[in-house]
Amino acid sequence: MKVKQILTVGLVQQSCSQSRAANLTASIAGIREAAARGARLVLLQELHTGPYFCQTEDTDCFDLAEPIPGPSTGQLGAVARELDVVLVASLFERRAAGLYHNTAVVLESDGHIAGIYRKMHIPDDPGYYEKFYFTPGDTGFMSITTSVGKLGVLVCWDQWFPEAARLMALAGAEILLYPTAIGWDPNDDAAEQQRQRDAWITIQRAHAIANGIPVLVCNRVGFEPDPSGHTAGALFWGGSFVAGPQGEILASAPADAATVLTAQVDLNRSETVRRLWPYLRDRRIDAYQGLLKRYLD
């Protein structure tokens, strides 16, 4: 019988305006307090430095990138130290001119840059016209090794593949993580909106089930009205949640308010769920040849 292994996880949902510096102050607060409840792992929200911009195609909107190292990692990067927490940040990257990306980064208990990951699927629909401001990612879906355990960070839109997870779990990871800012057109009727939200919940225990590992979702949550004037803007619907290993709820948080979420993650547990749905055992490698394909005609 393994003794368990309590990892305790925290995840700041927040609503963000325009000021920069207020974000990050809030997600900052939100990471004390995580810690101070025990966290050793703190996950943020899809960019959460800024207004989600993507809601309008703007070539203004490339000046709020930053480099990576730059001047949020250097800061969120003190606080981990500080607090001795392992923690994920979501941040739009200048990588070079005219190459950005939505990136996340994994801070050290001490500080220094894990590692980064690109997100990969780049969604271009209305109200999320990412396509016009990320490049695609290029860092592959490889964990990241960390004091708490090897993590694999996906962003957003990636929650939708499973063929994602599954890559990250096969690269190690003993965790998955979403930093995400997904929610609901106004005009949609409240019947269409839980469709969506029951599908964008199901969807990621799906993912903790099928690869017999823990899941944490961090979304943002509030109104942020569109820039143009062309849509009714953007209801973000919060409900950032963890999962266990079988799919299990965990904790949940509020569709409608700012909230710090922790919850205790038994990461023993995922080999005892694994010997009992040995999943990765039993896939047939030698048969998947049309994954390769974008179509089977």
Given for the second form:
There are 2 protein chains.
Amino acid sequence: MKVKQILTVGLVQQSCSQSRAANLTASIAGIREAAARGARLVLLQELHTGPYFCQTEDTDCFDLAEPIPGPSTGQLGAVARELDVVLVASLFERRAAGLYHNTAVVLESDGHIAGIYRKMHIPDDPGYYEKFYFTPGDTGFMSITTSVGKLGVLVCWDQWFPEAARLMALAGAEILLYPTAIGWDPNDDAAEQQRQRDAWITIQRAHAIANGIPVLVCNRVGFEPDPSGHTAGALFWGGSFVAGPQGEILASAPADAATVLTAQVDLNRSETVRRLWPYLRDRRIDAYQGLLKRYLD
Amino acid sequence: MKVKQILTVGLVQQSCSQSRAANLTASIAGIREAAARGARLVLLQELHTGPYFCQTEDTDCFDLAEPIPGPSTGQLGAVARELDVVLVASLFERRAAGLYHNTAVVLESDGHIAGIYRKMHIPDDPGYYEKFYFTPGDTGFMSITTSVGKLGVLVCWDQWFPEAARLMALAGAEILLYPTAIGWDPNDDAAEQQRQRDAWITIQRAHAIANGIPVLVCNRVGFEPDPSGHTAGALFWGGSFVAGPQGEILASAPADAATVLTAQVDLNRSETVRRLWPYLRDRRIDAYQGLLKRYLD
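Right, the form predicted alone is done; let's see the coordinates for the form predicted together with another copy of the chain.
Okay, now the whole complex, with that chain kicking things off.
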């Protein structure tokens, strides 16, 4: 049981232009670089094929969606097969007319789709009008079995909900993964920007800690203007990172540059950590019914 | 609705000797100092009337328990009334023969008991044999209404369970409070000690973030030998802290010294933070049933 199980993981943090082809080319170049460094699991950022279009509500943007399987899973599946890596991509899914999701796709190293996760928690705040575009997911929180382990794939806003991380861990996830697109409002002052980014890092490290498993977070970088001109646009803060099962940072990317981040994750470490601090042993499942309520008033 | 509501809080981080009288005297001196600095809410550390007796399993230690109400609540209630402060104390409760709890007591500023919380999650690992002493709580996760706001009082090991913090927030808690006794195994290397303490800070900051409310953590400090001599004893790491509703550290105490820590908490800030990042709006209560399961296999 004590066989060393070191997994090299790769995260492709990129900025996006209007050109889908150019964005996918950049993603694939990043995957190749990560694989060349030994990565067997590569995580792409949220909606990596284009700009973050949710800054406005525009019905034309639904043209950006694609079916799953579809063009992107075909192209990325071929790359996964060629490089023998497991890929986690993040796509705007057209499921039916008027039914769209923010969907993460796990591509096995032979190119087939190992599973999908449809973003369950959908945000909506100025500049992030996701409730207009994305139907809340109906996949639930199921881990996806791959050749590198059981993956707990969640997406961006999910990262603020400890419930989601816990459910993935209970479903056997050995690694949590968060494709993300989060940035600053350029009008916020530096102290508020700092608090927001610190909060984002802290709560995801805490998911590693609470569940005793590593966490991979891949965020977009770069400034994207608001097409409507109503806001100051979004300055995506990068900072993609890998944390071990005690929340310790193993690697992190800068706030302002496209980066291919790789790190070695020791999957055996979870067993050790969970033996010492066995939260799953002590959960009070007899007293958690309130978690299924909106509020306890 | 925009009335400034600044609350000064105090935390009494202390080391404990074998003398109950001396420990209580030190706690009360700390409460007086905090009150003199303007604190209207004072949090004491876990089991502050004595050494951390759970390093061994010894039936004689049950003699340390007391009823609630009892001697300590009487003495501390008088202090609360005299100083006009709300106090959160942590006591070894004897409820009946063979039925003991690790119980936090909230004393209102007129001295009466506003409510109690019996530690729901009970740890058990070498040097922390709490399952021998403490029956798991049956209070559930109810906030306690006081003159300074609704308090979500949890105890030590609870701090590793996001479920507990969430349930308190859903029950209306405006502040989370954790009386704590956590320390290092002196035999662990410095890197492991650092990871443990960082994890402890990180996950509690994350409870503030996930719920948009401040967090107060009061930990014991100092070395306590293992009476049985089986282990190297416990080096309690202090580091009591106050975090705001974005998890930002407002004040923190050193790792190695008794400290009365005070900080100003802006209770209106939670309203602002929750409007911007409204996690309670978006929780997927239709998809959280798995949280009531031990494991999803």
